[in-house]
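The chain below stands alone, shown as structure tokens; this is the form predicted alone.
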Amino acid sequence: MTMVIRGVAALALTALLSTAAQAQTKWDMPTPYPAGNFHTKNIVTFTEDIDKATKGAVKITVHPAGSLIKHADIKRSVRQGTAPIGEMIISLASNESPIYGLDSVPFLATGYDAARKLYAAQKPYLEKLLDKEGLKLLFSVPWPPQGIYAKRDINSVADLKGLKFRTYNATIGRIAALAGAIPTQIEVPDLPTAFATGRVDVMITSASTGVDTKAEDYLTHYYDTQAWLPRNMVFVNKDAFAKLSAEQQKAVLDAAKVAEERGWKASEEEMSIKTSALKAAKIKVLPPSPELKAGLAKIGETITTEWEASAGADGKAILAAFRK
């Protein structure tokens, strides 16, 4: 009877610590930019919230600033099942489907009532290609407006021919050579030294990024241009997500929906914060000439008909929701 009875008591300590080896999930999640950034905040506030709905079943363990995984990388990474779970500049896919570009189309959208609008319109389009790779988005929060930052007066489009122009996506890119500049590929950690030792001019990025990477050092103009609102999106691996619980899907999904609110509030105030901060460092904080004004406008109609021409039928859909 004794053996019996340490016999069950055997099994049912093994069922037990089998039961909970399976109900814990631990994460490990890249993004590519710093702890301090808001962007990253929130994501570390979206984990502590999953961790605290699942009772520390689902635990997100949060890699800033590329740590874990370079920004180029992650993706893919996710994709894979290196990582389960990661963050990306939406717009760093643009070449693999237009559609991935779409919030970096210049002047398009250029506050954040026309920037959530066309979120509205890409996302189904947004899910549909993710789902395609085994991904799902789970939320998406945008920059604060794009400025010009350089070292130099920049009056007119023309002020910027032949200057080295930072880029992370096809449609910088394509701003660039449109502005006859020299394209140059630099990730934000690499901004302080791309600048200190000429590998680039000029950049069009965020008042958060000139702060994050303290711009005052390395230039002295900022346009506040107002360009476009790229946006980040969170996003997991489709089969990592399957295998949780019923009510741990839940979890992050209802954590997703409130850091998605949540962030759009922190870029509107960080846009506010960082552009005084800039002002406060003694970055030249300018409006945009009506020359330079006029000539990025142009631009940007160009860009706009070449995104929509390469973007086909659901190109021309999204861009029809968006202008109802």
Given for the second form:
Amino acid sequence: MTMVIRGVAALALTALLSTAAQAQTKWDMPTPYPAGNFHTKNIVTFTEDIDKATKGAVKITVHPAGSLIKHADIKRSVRQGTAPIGEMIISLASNESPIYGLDSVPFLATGYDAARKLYAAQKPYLEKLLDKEGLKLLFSVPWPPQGIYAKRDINSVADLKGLKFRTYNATIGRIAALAGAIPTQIEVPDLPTAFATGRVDVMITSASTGVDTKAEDYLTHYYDTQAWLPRNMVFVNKDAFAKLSAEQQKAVLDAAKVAEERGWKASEEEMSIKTSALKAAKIKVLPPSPELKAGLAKIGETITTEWEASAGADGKAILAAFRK
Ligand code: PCA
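What would the structure be for the form predicted in complex with pyroglutamic acid, given that what you showed me was the form predicted alone?
Following is the full complex, with the preceding chain placed first.
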């Protein structure tokens, strides 16, 4: 009798375990940028890779352009588990910790090699910070370098004075303030309306976002200042991740590693493709004048000093590792 009961119990357990193994995990993934943007496309490929590697057991649905959750709420939602996984631009959280703002310090790292080095120096601190929030970093990819869009000549920082300056993080707010401009935080999906209705006059962003938002409809000049390469990150709720089987976790991490490499490569290609696209759309693509360059460099120095002061010992260690 005992043998029979044991046998039945064992069978029931086996059935239960195999159901658990076959159970499908379905994740909704909020992202802030348009479906056609290279970051979003890279993320969609990342989810397809996971789907394949887990034989359909982990399905992630990407909801681009802030359609499921607005950019400003994505981190909180993933922390709370409302969404298990998400994407954001890291520097959107720079008001929470200077570590989140490092890649948007102007003129600290202006090319892809320097940006890679900066990421390597920042990564352990970024991971630690996210871990404290119950989050796990999966991968991080830069935008192409940031340049200034305007509807008239901007030959010096003084020419920015009094203009309504679109920002996407607190550091750009600081740049605007130092230039005597008026900062206004606006997300990419809202940019065309903001320009059309005169809420903003100028912005600093990539060639990529200029093309995505049809900058030619309301702007005429692009100054290729190569001021910094802000990075997005894809991150997951640690509890949600822990619920995956060991093989599924490995599939996610492997796909993340591949996505990071693919994304960095795509970003670099994007820089030249989209700069050409701006020219084709009749935007004047110009190098910054020496005066504008010098003025922006000075703002960059001020912000670097302020960043160092606010980031304390960790900040010093990161910058030392970066400058080594
Ligand atoms: N595009 C995004 C972030 C940086 C970029 O190049 C934006 O303008 O908000």
